[in-house]
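Just one chain follows, in the form predicted alone, and it is written as structure tokens.
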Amino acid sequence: MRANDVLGLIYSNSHDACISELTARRTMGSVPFGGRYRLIDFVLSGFVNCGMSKVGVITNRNFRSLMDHLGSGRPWDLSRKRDGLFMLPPFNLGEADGNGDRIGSLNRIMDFISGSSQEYILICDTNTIYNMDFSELFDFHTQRGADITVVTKYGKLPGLKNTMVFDCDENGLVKSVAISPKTDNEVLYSINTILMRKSLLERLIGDAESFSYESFEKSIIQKNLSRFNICCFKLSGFCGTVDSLVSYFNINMELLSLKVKRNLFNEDRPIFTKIRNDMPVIYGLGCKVSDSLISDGCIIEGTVERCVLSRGVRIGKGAVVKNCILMQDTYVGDNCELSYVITDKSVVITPQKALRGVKTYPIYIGKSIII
């Protein structure tokens, strides 16, 4: 299987509800991450790094910021005369569904799918952060003679709706599928990255639309377990799934680990994003910075410990900021104290304010709010 014979489809709105604070004005795919990236950058860069040349981004609502970020796809080398990057919003905004109706979303873009020359389709979500070599997935699918291959991760089950949990044999062949079982044990769960032939997807979506379907997981995967050869590809390396504001905070903080950072930002598989040219970081006299990720354009005159700062953040004199995620152009005034705080873009915290959350309940401040 050649990479340029695979059509990539990305659900940009899946699981918006699990971090509704951050997705009130944007899609899951355009949520900022790691100081300079958006969540969609990771799967989109993975597609490009393995050689895929055509990608469709399925959107349902709040996709203006996503369109601004992706543009023509040039940062990912997807601005092309043939194939490239395609935004796929609903033709009628009244049809937009933010509840994760994957089958309905695929049916609405069936003309796009049918008109593509690629033989295979790779479907992904954007709420899982990982950096995998998709060519290994393609080789696995071919070698196993699979009809459907699902990328899986072993660990604690995320708190997401309709998450598939698999029981597989030693060759990865699925023996049983459970949908969101109640368990505290580590399990082999789907990260909603699925590979199959285009013709098979068209047939399965057509069959599901002809009858009363429940969900993609139940009506496409679980229902057809005995009919098709369904396999699990086990993902190795770092993988973080956003299922709440707390998990979003914790995954950002994991980037402060050198091991995680090296695994996620691999020199052989770089993560591409929209570039914003900015000045270098300015460190004021007497400032203190430790164990933090600091993006270009920041001005730091206070104390910063274990934080992730996006471009253009300013920390005033005497301010103490610990265990925080501050998004683009946040301003923290003089003598402020912040602990376990997430600020959205362009937040202003006036001097001498104290905001303290906890690790299990960080404080979130919405876009452009002044405190």
The other form holds:
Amino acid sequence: MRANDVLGLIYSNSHDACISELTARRTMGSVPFGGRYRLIDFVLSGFVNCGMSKVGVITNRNFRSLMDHLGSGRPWDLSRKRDGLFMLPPFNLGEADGNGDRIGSLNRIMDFISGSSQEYILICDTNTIYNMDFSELFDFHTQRGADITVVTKYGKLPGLKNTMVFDCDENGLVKSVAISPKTDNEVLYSINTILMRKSLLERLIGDAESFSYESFEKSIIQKNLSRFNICCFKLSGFCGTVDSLVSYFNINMELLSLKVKRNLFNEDRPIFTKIRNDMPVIYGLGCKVSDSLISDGCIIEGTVERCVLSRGVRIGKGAVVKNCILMQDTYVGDNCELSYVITDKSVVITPQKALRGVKTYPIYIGKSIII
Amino acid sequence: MPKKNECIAMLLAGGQGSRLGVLTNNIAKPAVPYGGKYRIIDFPLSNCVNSGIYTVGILTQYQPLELNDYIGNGHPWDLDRAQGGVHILSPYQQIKGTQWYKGTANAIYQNINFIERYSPEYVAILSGDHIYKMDYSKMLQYHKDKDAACTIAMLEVPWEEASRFGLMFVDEDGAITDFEEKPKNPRSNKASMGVYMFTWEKLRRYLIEDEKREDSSNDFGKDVIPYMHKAGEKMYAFPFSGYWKDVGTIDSLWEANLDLLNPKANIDLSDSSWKIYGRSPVTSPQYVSNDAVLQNSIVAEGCTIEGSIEYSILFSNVNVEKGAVVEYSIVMPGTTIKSGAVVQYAIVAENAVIGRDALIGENPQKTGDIKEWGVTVVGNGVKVGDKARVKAKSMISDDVKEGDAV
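With the form predicted alone already on screen, would you show the form predicted together with the partner chain?
Time for the whole complex; same chain goes first.
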């Protein structure tokens, strides 16, 4: 299977509701992450790094920020004459729930899918952060002679609706599927990255439409276990699934481990993102910075500990910021004290303010709010 | 046929910059890294687009590979355009024979055809080795208001430095009355910044005449401008105030970088209304560990900082290991400084490796003879062995073995 024979499809609104604060005005795909990225950068870069050349981004709602981020697809080298990046907005806003509705979304873009020359289709969500070599998945799919391959991760089940949990043999062949079972054990769960032939997807979606099936997981995967050869590909390496504001916070913080950082950002498979042309970080006299990820355009004059700072953040003199995620252009005034706070873009915290969240409940401050 | 442009810019980027030594062994001076993520040429190019000049010819001659690659189609500066945009102009074969660019004026002379394609009324001649932020549209307006044939950007420099520059004498109206090239005893402190605005019709005529004269060195400063002045053309000086620095030498390059850390130096690159654009590397955010100390420094993305950094500029993907110290230095992309190494008052070029406990450069206050002191330079890709020592003012382009001193 050649990589440019695989059409990539990305659900940019996947599980929007689980971090409703951050997705009130944007898609899951355009949620800022890791300082300089948006969540969609990870799968999109993965697609490009393995040689895929055509990607459709399915959007159901709130996609202005996503369009602004993706533009013509140039940072991912997807601004092309042949193939490239395609935005797939809804035809009718009313029918989209922006959350599940995988079948409906696919059905609405059947023209796009059928009109593509690619033989295979790879479908991804955006709420999972990982940097995988997709060509390994393609080889696995071919070697196993699979009809459908689902990428899975072994670990604690994320608290998301309709998550498939698999039981499979040593070759990865699925024996049974449970959907969001109640369990505290570590399980093999789907991160909703699914590979199959285009012709098969067309048939399945056609069937689902005629029988009014609604659930991709139940009606397409669970129901067809005996009919098709469905396999699980186990993801190794770092993988974080956002299922709540707390997990979003924790996954950001996990990047502060050099091991995780080197796994997620490796030279062979760089993560591309929109360029902002900020100047490099300026560290002022008297600043103290430790154990943090800092992006270009920041000016730091205070104390920063265990933080992830996006581009253009300013920390005033005497300010102490600990365990925080500060998004683009957040301004923290002199002598402020912040701990366990997530600020959205362009938040201004005027001098001498103290804000304190706790590890299990970080405070979230919405876009452009002035405190 | 391209659309008519009122004003286009020609950027002189062919110079070797021999005074930058090993830093320009393989790259032209305008491609030398500056300020943590830029290259020198980003400044005139960004000034052009910020001033509304969208047709730029870049004249290259010396080691153009890296520069050509960096400019590419001009997209980082928004200069990938259907009309105009950025063009690399190298010397080429002509029916009458092949010629290198003999001088700055000759380089423009050889590209008269390029300029004529856009039928401009005005042509800005810029050089690719200055760090400054300037609105050329204001200079153009001044040029038009004065109905000048040539306008030269002028900066008042401290009297004690004036003898290093080409100086101008200016009357109350701003008209240039006389020139003086690097005099021993300066009578003026109004220096030319090497930024010229010409009325194209006039410049064209003088370039052709200059080419005919056999005694001419075909240089703007030495030949064309004095000649125009003698011929009685209207020459004006456009006063500029703000940061401007020629980064032609190791010392000035080092100073110009550290000026970014000096609030009094009046150069602010974080100003979003006058952004300096450049080709950004694809890399991760920078990581600052528990052991790191960072004071008054500029650090680019992709760096991993576990050591101590003071008064320094670090470019992308630099690794500073635990216990390493970097002070008053410039470290270019991809370099690794291993644990225990001390780098001070130095410029370390791209992809170098400084071994454990190595010592690079010296503090001038701790040097015996201050006249012997200078900024230390470690060239591109050089590997300095563990415990090796590179003295003040040394400039190295070969690897240094473990324990050696150079």
